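Coming up is one lone chain in structure tokens, specifically the form predicted alone.
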Amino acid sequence: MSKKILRTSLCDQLDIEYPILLAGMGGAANAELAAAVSEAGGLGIIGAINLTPDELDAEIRKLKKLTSKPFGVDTIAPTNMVDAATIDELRNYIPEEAVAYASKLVKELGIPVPDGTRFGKEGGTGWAAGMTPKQIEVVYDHKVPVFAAALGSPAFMVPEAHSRGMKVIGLVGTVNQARKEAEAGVDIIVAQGHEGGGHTGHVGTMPLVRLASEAVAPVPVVAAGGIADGRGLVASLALGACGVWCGTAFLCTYESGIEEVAKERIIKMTERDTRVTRVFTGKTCRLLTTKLIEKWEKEGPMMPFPLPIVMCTSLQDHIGKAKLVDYYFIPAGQICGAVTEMKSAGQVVKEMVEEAVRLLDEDLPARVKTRK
């Protein structure tokens, strides 16, 4: 069987075969997954939010050994946050009220932890404002072809990135944000709808992609949120997008960096099993629903970004040791209901392309008549 052809202007812009971009999911989008997506013809992107500069350097080196094709790195540049240079400094801002509530909560839920554990004050990981400039220096040193900011704006680095021959991607949740990114000179705008996993906004994918595409033309727009197959890709193209940015579709792949028990849980979930919460990061973020999140939302203290990341990953250390997957913090989109089995990343890309081509060449012309 001949190889399917599915090209848009995005492919020419990024020097890729198919208009499919891997979302830069922290923890999941590692070197192996990013390389596999690039090898399959899309654009693999390393999720760097929780990586130290040295760890990011190691991931990029690993990816370069796995593929010679274009790839990207995604980190964040948010505003309205607790500003600190390091994770250790952030711990000082976590209120004792939150530490005490976390201890109370794990006892109520039966999560085994050592006596005297101070959640958020020890263990876990996270992101601090001082990390992003150092991560970007690593990106520059490696001459990474594409940089993406999935939270916040990359506008501050556009001139320098362009002087180095890099493409810059900004992710938005409103049309107004899309206009600002276009004015700042980003090369590509990802319009992510409310359905998407991880940090997400309040506008649905269909209206957002359609309106943003019109508002910022000729700047290319990539659709995100609720897209996991060829049908989602074709729908995105019809709305005016030139490609798709997919995260949840790749979570349950062999190459994904999340734990196997987390992948098994995602496969069992439906479109109704996620919720948007501020518990995990302090910003609106879609995760699989758990009793822990539900109880914290009702009773627990809310903290500003990024303090909850430190607290929740500290909790996750103990949840993980106990293998209590029903309490894991797992970012995932509503389209998780369509993720029903483990696959390779290459298979996900291949099936997405084949279905999109079949829809465009055969199914739609057979089902929709435009002439008498």
Ligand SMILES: Cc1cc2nc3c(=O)[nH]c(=O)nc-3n(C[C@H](O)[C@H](O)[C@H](O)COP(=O)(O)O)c2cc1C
The other form holds:
Amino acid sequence: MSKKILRTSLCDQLDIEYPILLAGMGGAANAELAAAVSEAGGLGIIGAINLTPDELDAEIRKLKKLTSKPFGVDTIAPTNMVDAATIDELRNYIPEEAVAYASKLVKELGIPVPDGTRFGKEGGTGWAAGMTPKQIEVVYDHKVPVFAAALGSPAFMVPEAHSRGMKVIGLVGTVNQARKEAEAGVDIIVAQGHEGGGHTGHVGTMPLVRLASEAVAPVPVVAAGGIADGRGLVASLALGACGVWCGTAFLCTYESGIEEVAKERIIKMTERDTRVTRVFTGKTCRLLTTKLIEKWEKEGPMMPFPLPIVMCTSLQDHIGKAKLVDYYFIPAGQICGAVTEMKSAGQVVKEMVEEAVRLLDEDLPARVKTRK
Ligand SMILES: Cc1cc2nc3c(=O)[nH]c(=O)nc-3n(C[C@H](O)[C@H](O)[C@H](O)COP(=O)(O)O)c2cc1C
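For comparison with the form predicted alone, provide the form predicted together with the ligand.
Below is the whole assembly, all chains and molecules, this chain first.
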């Protein structure tokens, strides 16, 4: 079959073949996955949130060996974080009450953990506010073509990024946020609806994309949240978006960085198996529902962003060692119901494009009559 053509203005803006962006997912969107999406004609984006500046540097080098096509890096740019330069400093903010609760919980759930464990991930990652500027330096040094940030605005770096020929993407969950990003000069706005995996707002993808596209035009809007195939892509274009930003669709690919057991679990999940909780990071975040999350929500202490993630990633290490998959923290969106088998990332992109083209060229004209 000949190669399909599916182009929008986003393809020209980012110098890519198809208007499909890999969502920058910490832990999942590694160099292999990002390179595979770029190679397939989309834009691969490394999720840098869990990486130290040195690790990010290594990941970008790895990607550059795998592809010479455009790519991006995504991290967070939050404004209301406790002032900590490293994760080790961040650990000091975790209240004793929370450590005590986690110790009690692991005993109740039978998660084997040595007595006296402090539950705070060691090492430095992007979850500490002091890390973001260092990650951005790495991005500049590597002349990364696209930088994306969520949970805060990347607008502060637009002039510098533009002077280096880079594009800046801001992720938003409301029309107001989209307007602010557009006014601040961000190049592309990703509007992520409630159904999306990871941090998410209250507004669904349909109203958000339609309203945000209109509100910020001519600034391009890319749709996110619940999009995993050609149907989602075509619907997004109809709503006014010029492309899609997909996370959950790529979780169960051979290249994705999440653990194999997590992939197996996602494949079995339906659209009802996720929930939005503050347990994982302190902000509303969509994850697969587990007994651990339900229990913590009912009786556990709530902490401000990003303290819970420092505890939860440490808990996750113990859960992983004990192979207690049912307690894993796995961010995923409602569209996990459509993720039913393992594929390569290239296959996901190819099928998305082929289905979208078929819909536009054949299925919709056959199903929808606009003339007598
Ligand atoms: C496993 C996972 C990790 C994520 N990590 C991040 C992240 O580090 N930074 C970010 O901006 N968004 C993150 N997100 C959100 C995605 O960027 C994206 O907006 C979302 O996945 C879109 O919805 P979908 O999952 O329905 O495709 C994550 C999502 C998932 C599923």
